[in-house]
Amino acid sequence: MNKNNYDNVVKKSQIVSSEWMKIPAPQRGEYIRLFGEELRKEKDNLAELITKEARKIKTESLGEVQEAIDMCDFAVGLSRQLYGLTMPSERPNHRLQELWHPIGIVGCITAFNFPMAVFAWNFCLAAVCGNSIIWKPSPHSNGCAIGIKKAWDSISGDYADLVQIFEGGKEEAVAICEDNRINLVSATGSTQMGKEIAPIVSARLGKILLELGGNNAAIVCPSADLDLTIKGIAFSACGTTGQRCTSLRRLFVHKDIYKDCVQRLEKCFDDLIIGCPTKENSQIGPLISKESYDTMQEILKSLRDKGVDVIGGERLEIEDPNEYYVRPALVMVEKIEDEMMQETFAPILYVKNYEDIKDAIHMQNDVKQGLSSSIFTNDIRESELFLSESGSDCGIANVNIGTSGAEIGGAFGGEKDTGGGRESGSDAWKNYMRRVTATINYGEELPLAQGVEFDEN
């Protein structure tokens, strides 16, 4: 790593941050509005970059750029809604108020699978809150970062440095985590990555926002609409070639409909169109790397060696021999296998039957991660149990939709080994600000809180 280059990046970010935070928030929002308009103009070109580097099919790439555009729209409205509370004081002639101020520089570490959207989650909120951002993209998607940066530069005028790109790998990520000048580290990636960087930031008592892995499950109940269910399962398990943190990994199907559901799933998986992501009809592209393919095959071999029924999972020779296209794998398990307890970033779906809804919810929750979950049912008692305090322990809980495909309006994130962070919508903006509790005495007396007496006489 070039330390001089890094220091130069941070210094630029400090300078622009000190000026940017002085601008009224609605004016900051206007810059984000213009940024969103530029993304609209460049939508097709940016989507092509995503398909080229992340190997997503065209419609998913377009959808990701749209997510960045939607975040701009959300942030524009938010720029006039950075509300603080006013609380009643127990003391006469006093006012108790909550203020929110920018934190400074946000260090943003993103993964390959959403090379633009996750940046937009962070940048749009951080910017309207008055902060600058240093972005370390995945080495797989530096071109996507450059494309976004060009869009920002074209409308930002004197504030082009608000977005700084710092390319690199682990060493560069560690530099951001160690730096006291970085006021918040927002990191998206594997649970292992989070466990490595969290102690580094914590050692300096820094602020960290983690979006880590998910070993996501869905429950299919007897009353489920199976046509809808199969479609939801297929996209969740196979979309983005199973390389979303919200991808469906485990499926629990009631014993009364298990056979029918599995037969439908087999046919659906067989009918999926696997091919070059630049082609209009492709539904599944290749895995991101040979390493991803090898990991998938190791898991499937381990299962087959134990006699577990595995359907699919083989490599397909499609066009470029250097790319790793695979058939999604269905794994029929009779008991919870060790392999099910870890997240494999590939299209592997474990399927198991259940008898009691409470047992299904227990199996769903009985993993270290807690990102996304779903239930397919038309029984209100089952859906309400699933959403209750005794139900899903995940940050995302869906009814009659799959585990992936979250909207930007809600806070995105999960519990347990998923990191506990929240990004995107709702009140996630508070991560990018510091809270001040202010007490204003507009009277002539000095009463103390809790009735404390301190008489100078």
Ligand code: NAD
The other form holds:
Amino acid sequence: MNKNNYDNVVKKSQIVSSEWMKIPAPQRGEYIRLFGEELRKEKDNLAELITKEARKIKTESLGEVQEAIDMCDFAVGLSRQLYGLTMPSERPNHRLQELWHPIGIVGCITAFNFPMAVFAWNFCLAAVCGNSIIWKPSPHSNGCAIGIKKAWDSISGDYADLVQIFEGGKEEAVAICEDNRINLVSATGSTQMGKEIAPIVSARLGKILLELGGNNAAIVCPSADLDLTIKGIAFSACGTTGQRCTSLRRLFVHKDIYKDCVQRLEKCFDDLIIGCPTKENSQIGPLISKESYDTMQEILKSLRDKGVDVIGGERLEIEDPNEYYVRPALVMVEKIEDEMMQETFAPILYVKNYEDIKDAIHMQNDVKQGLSSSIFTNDIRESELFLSESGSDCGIANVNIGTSGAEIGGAFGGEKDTGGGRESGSDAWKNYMRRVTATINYGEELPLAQGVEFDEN
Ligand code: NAD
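Can you return the structure of this protein in the form predicted together with ligand NAD rather than the form predicted on its own?
Okay, now the whole complex, with that chain kicking things off.
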């Protein structure tokens, strides 16, 4: 890593953020509005970059750019809503007030699979909150980062440096984590990565926002509408080639509908169109790398060696022989297998039956990760139990939709090994600001809190 380059990036970021934070928030929002307009204009070109690098099918790439646009719209509104509370003071003629100020520089480390949307979650909020951003994209998606930076540069006038790209891998990410000048590290990627960087940031008592791996499950109840359910499962398990943090990996199906559900899933997986992501009708593109393919095959082999029933998962030679296309795998398990406890970033769906909804919820929660979860049911008692404090322990809990494909309006993220962070909608903006509690005395006396006496005589 070139240390001088890095220092230049940080210095530029410090200079621009010290100016940017003085601009009134609604004016910062205006820049984000223009950025959103630019993304609209460039939508097709940016989507092409995503398809080229992350190998997503066209509709998903367009959807990802749309997500970035949606984030701009959200942040524009937010720029007039960075509310602080006013609390009643216990003292006469006093006011207690919360103020929110920019934190400075946000260091943003992102994963390959959402090369633009995750940046937009972070940047749009960070920017309206008054911060600059240093972005270390995944080495798989530097072109996407350059593409989106170009869009920012074209509308940002004197504030082009607000977005700085710092390309690299682990070493560059660690430099950001170690650096006291970085006021928030927002990192998206594997749990392994999170476990390695969290102690580095904590050692300097820095702020960190983690969005890590998932191991998401869905429960299919006897009353479920199976047509809708199969559709939801297929997109969640196979869409993006099983390479979403929210991809569906484990399925618990009530024993009375298990056979029917598995038969339908087999047919559905068989009918999926796997092919070059630039082709109009392709539903599933290739895996990101040979390493991903090898990991998937190792897991499937280990299951087959134990006599577990695995359907699909084989490589398909389509177009470029250097790309790794696979048929999604359906794995029918009689008991919880060790392989199910980890996130394999590939389209493998484990299916197990259950008798009692409470057991299904227990199995769903009984993994280290806590990102996304779903229940398919038309029984209000089951769905309410699933959403209750005794239900799903994940950051995302859905009813009658799959585990993936979240909207930006809600806070996104999960518990346990998923890292505990929340980004995107709701009040996630608070992560990008520092809170000041101000007490204002507009009277002529100086009463102390809690009735403490301290008279000067
Ligand atoms: P990854 O962990 O390999 O890499 C993510 C980023 O971290 C990259 O920029 C990479 O260069 C950097 N990095 C990797 N190892 C590092 C280390 N030891 N120290 C410092 N930096 C390191 O992840 P990936 O393969 O790009 O993406 C897939 C993973 O990301 C999956 O686990 C997925 O669930 C997760 N993910 C989570 C979310 C979420 O919001 N929770 C969103 C997208 C992806």
